[in-house]
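Consider the single chain below, provided in structure tokens and representing the form predicted alone.
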Amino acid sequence: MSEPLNVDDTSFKDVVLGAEMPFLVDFWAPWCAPCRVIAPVVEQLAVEYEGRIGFAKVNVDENARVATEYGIRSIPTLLLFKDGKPMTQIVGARPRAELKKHLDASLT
């Protein structure tokens, strides 16, 4: 899984919450310019952390239930899940180094 999986309201629980490894979920929408800025960074990190951290994308326009359940009010929002629970929330297009810091912390 070297690229983020597209998950929806139906598959979110099984894919993300049921994962044995940490999972970074990118809540985004096609019309969101900052979402388009951060997408390539998330894709690069998915390759770099393959086998250690899972990556998923949730289109908030098409999957309002999951977005509402996790209080997503601004996009892009990245939620880092570990053991089925959100442990870190990152709002906005953030630098790659900052994202790596959070990903590395989830591996300890």
The other form holds:
Amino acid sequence: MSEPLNVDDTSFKDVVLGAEMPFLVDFWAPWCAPCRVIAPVVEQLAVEYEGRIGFAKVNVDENARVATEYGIRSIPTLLLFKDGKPMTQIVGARPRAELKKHLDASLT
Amino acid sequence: MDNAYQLLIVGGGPAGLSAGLYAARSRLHAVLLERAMLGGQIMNAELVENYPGFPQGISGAELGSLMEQQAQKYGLEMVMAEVEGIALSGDGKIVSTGEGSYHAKAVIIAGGSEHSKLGVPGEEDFTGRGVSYCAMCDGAFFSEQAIAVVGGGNVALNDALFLTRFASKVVIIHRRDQLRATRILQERAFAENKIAFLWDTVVESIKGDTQVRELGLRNVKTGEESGLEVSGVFIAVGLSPNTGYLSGLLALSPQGFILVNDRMETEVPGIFAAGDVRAGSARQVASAVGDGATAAISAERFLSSA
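What would the structure be for the form predicted together with the partner chain, rather than the form predicted alone?
Next comes the full complex, and the chain you just saw is listed first.
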């Protein structure tokens, strides 16, 4: 799996919470310009961390339940899950190097 | 030498992209570094109505993307990397980034600014959970809810007007008794039923549980304290320059903006500044592109005389 998986309200639990490896979830919407900026960065990271960290995308327009459950009120928000729990919340388009620091931290 | 250029441009907003366009057309060996979002701050503006040439206005995201395409068309190299420091080395400059080092004879700093924070309790904790700095990104989460906008400038009023599409009520909280925003925006805001104003008022705290519930307010004239129940607060209280990494290298204003002359030259030969990041900027897209062009022309002159 080298591309972020599109998950929805229904599949979120199985895919993300049930995963054995850490999972980075990109909450986004089509009308959000910074979301379009961060998407290719997340795609690159998905390739780079393949097999070590899972990557998923949640379209908040279509999946309000999971966005509400995690209190998402800004997009893009990246939520990094470990052992089924949100560990780090990253709001806004941030530099790649900063994202990598959080990802590396989740692997220790 | 790896990563060696004639000109390095820090920042991919309107100032940096204009400088890059000029540099590329001058066939300088140039690279532009952007840390997060090519296009810069305007990418978050719903509609830019004061940039000449677009009588119907243009979305900030579209304008930013057009500027990027135009620089790209002439071959400007653009790299996503965050600059962490600039050091002088002989007659060149070494620019260190999160993704390795670059060498350049000349540097244009067009790193822009970012939204200032209020610096009150709760602001950091609730960021992304009701505290927002981007109405365009987050407005839709507040459908039929009461929200507040803090500030009295153009960004604050544009945000408030945009947010009336979603929110049931928008309260503009401003520390003075009059607005800084341009007249036409004031007229629109005063005419909008959903917008109310709290004058002479500052936010002292942001409270809530899993999300924002209430703002603690204080009237700066009477000292009276009060609470305002809202589920979101959009903060638009001005901009701080991205110059933390430059202290000790360049002369900065007390607020941290880079001091330049009218050719956009800093006190260090071969280092220029353009756009929001320089002291005295009008902080408009129109002035930023002018700065970028001026800085690129000055840099080219510097390179050909060096």
